[in-house]
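A single chain, nothing else alongside it, follows as structure tokens in the form predicted alone.
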Amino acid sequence: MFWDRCRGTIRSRKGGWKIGEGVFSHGYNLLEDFVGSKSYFQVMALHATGRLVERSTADWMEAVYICMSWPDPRIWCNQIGALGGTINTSIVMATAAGLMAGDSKLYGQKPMLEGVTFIQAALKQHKAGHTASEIIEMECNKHRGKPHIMGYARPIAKGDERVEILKKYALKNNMATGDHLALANKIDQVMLEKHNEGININGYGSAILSDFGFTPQEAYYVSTLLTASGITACYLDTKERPAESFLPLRCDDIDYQGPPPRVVPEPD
């Protein structure tokens, strides 16, 4: 039986520490091959995908991380970090809890799955002869005519300053425009013209990760810690203030609209 063969033995297809020989990851000697010559983001991508990406790819991923981890306690995953600080829990616990909250449908790590899935499917449709406008129309038909396309809207503000910064980064570093990004730009133009919604950092990043060769799952995996540093910053901000001073509530702050107070019946 398979389970019996697993009893009492730990096996790994990723790597491990061989005492006296080194620490290995996907065939590389982690310490000897990487320390001082490869970046942390290259190692992170290796652990997540099994492939050692180019330094330029890893540097772009680092730029996206900077764009996605803001020290603003109004962002809900950051609020959890701030609440952790105000009750003086550990920084690791607060950051981990905030990360779990960031793993949501509309913001943070998980939308990368949908964003990359969409642009890769869209490129197949485009190569089969469909225009950007037709692709958008097909997506709208899935949502009763509404342009609910992951990567092409923003709930609070119009436009996305992070995309503009990443475009400048790409221009400065001579990054080529791949097929996915070229299509994403066409979809952006049509979305702006027809629906007044443009590409956001998810749509832009999903296209570039696709051009880098990442699958939807791999894009999700390398995004695991995407919001971590902003959560940590918000934790430290409240930890350095008086305890429980972040968003305190009085009982009369609560607008209770349930049943009115009732008399507890006497026992028989």
Partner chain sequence: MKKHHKQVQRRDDSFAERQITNIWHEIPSPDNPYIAADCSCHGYNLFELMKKRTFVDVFFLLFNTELPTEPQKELLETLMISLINPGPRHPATRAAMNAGVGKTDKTHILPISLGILAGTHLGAAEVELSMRFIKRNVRKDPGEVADLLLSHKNTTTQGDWHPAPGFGSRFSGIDELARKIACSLLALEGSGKYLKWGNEFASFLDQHKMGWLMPGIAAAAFIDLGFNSRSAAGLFQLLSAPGLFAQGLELTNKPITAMPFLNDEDYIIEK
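And the form predicted in complex with the partner chain, for comparison with the form predicted alone?
Coming up is the bare chain, nothing alongside it.
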């Protein structure tokens, strides 16, 4: 019986610790093969995808992580960290709570799924003969004509300084422009001309991860800790100040719009 075969035994396809022999990961000896010779981001990508990526790929991912590590508590996930600091939650709890917020439809890690899915499907359409403009139109038709395409436009601001710096990084490191990125750039141009919206870090990163050969799921997996560092900074800023002094609210700072006072009826 399947369940009896699973009972009392752990089978791992990833690796594990054989006490006295070593720690193994995807066929490598984690400590002997990696410590001092591979970067943490290479190991993280290995654990997320099962593939040992080139150092240059891992370094690019690390650059993206830096781009997502803003110590600004106005950003929603960071604010959760700041709220944890202001009531003195542990740093691990506050950072984990903030990280969870990025499983969102709007920002953070989870939109990587949609961003990579879009550009990979778009490239198939492009190779089948559709122009960037037609691809955008088809995508907009899914959203009642609104230019809602994951990876293009962002909340709060227009334009994305993170894309600009990553373009400089790519130039400096002689990164080739793959098919996905080339199409993403075309879509960016059409979006700017037609809708005054441009590519954001999700769109740019999704295209490059696709050119690296990542699936949408793998892109999401390697993004797990994407915003952690900025959350930690926001947590520490409020933890180091008097408790509850982070954006304290007066009662009338809340706009109550519910029913007026009423008498609680007695139970029947």
